[in-house]
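Below sits a lone chain in structure tokens, taken as the form predicted alone.
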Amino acid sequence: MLTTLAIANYRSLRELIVPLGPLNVITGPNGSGKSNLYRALRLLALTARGGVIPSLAREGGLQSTLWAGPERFSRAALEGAVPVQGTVRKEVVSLRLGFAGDAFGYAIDLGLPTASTSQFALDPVIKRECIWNGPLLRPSALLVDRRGPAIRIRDEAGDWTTLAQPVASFDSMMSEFADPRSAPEMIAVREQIRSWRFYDHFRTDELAPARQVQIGTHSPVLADDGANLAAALQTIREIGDGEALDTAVADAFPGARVEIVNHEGRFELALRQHGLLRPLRAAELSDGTLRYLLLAAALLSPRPPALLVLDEPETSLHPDLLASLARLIARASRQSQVFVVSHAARLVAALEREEGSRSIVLERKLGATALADAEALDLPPWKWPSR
């Protein structure tokens, strides 16, 4: 488990340091920086599958998703009393991001390139990566470094070996070795991460993938777009937790039971109602009851993630429905650690009454996103590599 997030200089977040347990509930007002939250854990999902440069690039590279106001506060703008000027910068162009929990934790920190005459001169490349043991980055602590192309890996007498192989600035070291008799630690730091799911904003419209009918294979993972949701419900019921997929539809529709229609191979999804004298198929469904299908189906996964992340799961759903949906997001967090980032008060409400439950608040100050309250919360240490 996940017990502390940091971000530094990406968009709103200045410098974030957050506090994590078995389910996150982050919330605030608009333009609070809860997106930006959640982009930035996407981003640093992508450390472990290639994907941290060309999503930078997508957002319009390092001088749209940095940090966009001064290096440092004076006091007197902290107090209001003058307006927050622009100021020489003094350190170096910085994006970094980074977690730590029970067993490892991990950094990586992106920069600008040295001049060059490559094409790809606006491209950010990773200045340093490391991987270390327990909760606190320490020099004791250490497991693997990379300082620009060179890694250097510590064994188990605790001596050095530096990979004979180095990597391109904008290739992680994640996604690059996969020997695990050489990085074993790496490995698994990699794969936890490559656990990671999101789910955000299922498309619900009538051409939407879940209402289509699809081709049926085991899928004990929810896509994405949710284009297998029948066959992700079949797999919950003949593999997982069949009764409490039936609860978790009957908790939220009295009465209804969901029906999986087999055309020769092609699943199609239908839902049993009671008064009806027959099914309504997926393309009949109202979009709420769609998407709450769907949420069910990625937190009743047969195969729980190490980390997953709802971003606005109450979309689209009637206020009736969210105490049903907080229930399977609780029960969900007894198998993986949850994050929720939510606007709906009464489903934040009821999350926070769960066992486990820790509540993110944010605010803007300044134009940066802080922790509401952070005076009065047991913020855990932090420490960023060195260049």
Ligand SMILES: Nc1ncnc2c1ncn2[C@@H]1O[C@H](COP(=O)(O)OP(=O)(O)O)[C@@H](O)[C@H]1O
The other form holds:
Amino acid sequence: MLTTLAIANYRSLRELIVPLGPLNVITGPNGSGKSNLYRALRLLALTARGGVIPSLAREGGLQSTLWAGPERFSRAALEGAVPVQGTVRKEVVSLRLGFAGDAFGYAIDLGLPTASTSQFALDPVIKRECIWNGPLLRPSALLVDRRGPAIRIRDEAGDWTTLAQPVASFDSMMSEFADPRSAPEMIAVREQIRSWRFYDHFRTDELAPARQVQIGTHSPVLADDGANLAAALQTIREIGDGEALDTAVADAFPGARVEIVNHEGRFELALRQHGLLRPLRAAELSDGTLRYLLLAAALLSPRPPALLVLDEPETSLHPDLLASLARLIARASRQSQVFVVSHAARLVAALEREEGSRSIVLERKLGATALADAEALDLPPWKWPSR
Ligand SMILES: Nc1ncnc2c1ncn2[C@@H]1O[C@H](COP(=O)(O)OP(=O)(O)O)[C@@H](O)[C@H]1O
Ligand SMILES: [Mg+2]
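After the form predicted alone, can we look at the form predicted together with this ligand?
To see the whole picture, the full complex is given below, headed by that same chain.
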């Protein structure tokens, strides 16, 4: 389980250290930085899949994703006496992401390349990456250490070996690495991050993938776009907790039951409902009903991830469905660590009543995202690796 999430210089997250529990509910007013926190977490996940640089590029490049405020605020600006003023940048450009968990911690530091004639001169470069033992980075806890192109690994006897093969500036050391014998920790961290699952705004328009008839194959994991919804629900029926699925559906739509119609290997989702003479096909379901079924398929996955992240799952759900959704989320949090961004008061209130839940309320102070009532929270210690 992750115990700490740390972000510096990513959009409105100038420096944010967040303590995490089994079920984390992120709330706060519009513009407080909830989606930025979600995106930062997804960016962290992409490092282990080799996608951090392309993803930053899609977001407009490092320059536009970096915190746009000053490195420091003057005392007068903090007190609101004068407007915030830019200062000459003294520190190097550095976008940093990291986490710590029960077993390991990881941090990555991205910066700008040194001037070159390369056509990729705007690609950010990975300056430093570290994996350490336990919750806090200390020199004695360091296990794998990358500086620029060089990776050092510490063996059980405590001796360092530098890998002969340098790593490219645009590759995470984790995406490069294959040999589990020389760095079991790196493989462990990578496999953990690769299992993280993110779901945001499922499409439910007429052409949405979830409304189409699909070739059915075993699907223990719902696809990002929900395209394999019918197969995922059937997989839950056959190898997962089919009873929980039926309960979740009946809970939300009294008397209703999901049916998977098999047209010679092509699966179609249908919902048999009280009072109707024939089941409704996926193409005919309301947006809210379809989205609820997508969320149920994601949350009842027979192959639960280490971390499940949902961004505003309440979108287009009728408020009456939120209590059922909260029950599904709470159930999932017993198998996966869960991170939910929400501003539906009813969902938040229902989740807060669940055991192990913790609410993380964000607010903006001088443009930067901060934890509301940070004083009251038990903030975990955190240390960034230096360059
Ligand atoms: N590079 C940046 N530097 C500073 N603030 C930024 C940057 N990019 C976006 N923001 C700010 O982050 C704010 C919050 O974004 P967002 O996470 O979408 O809020 P929420 O999801 O809580 O409504 C926006 O108001 C935007 O002005
Ligand atoms: Mg948002």
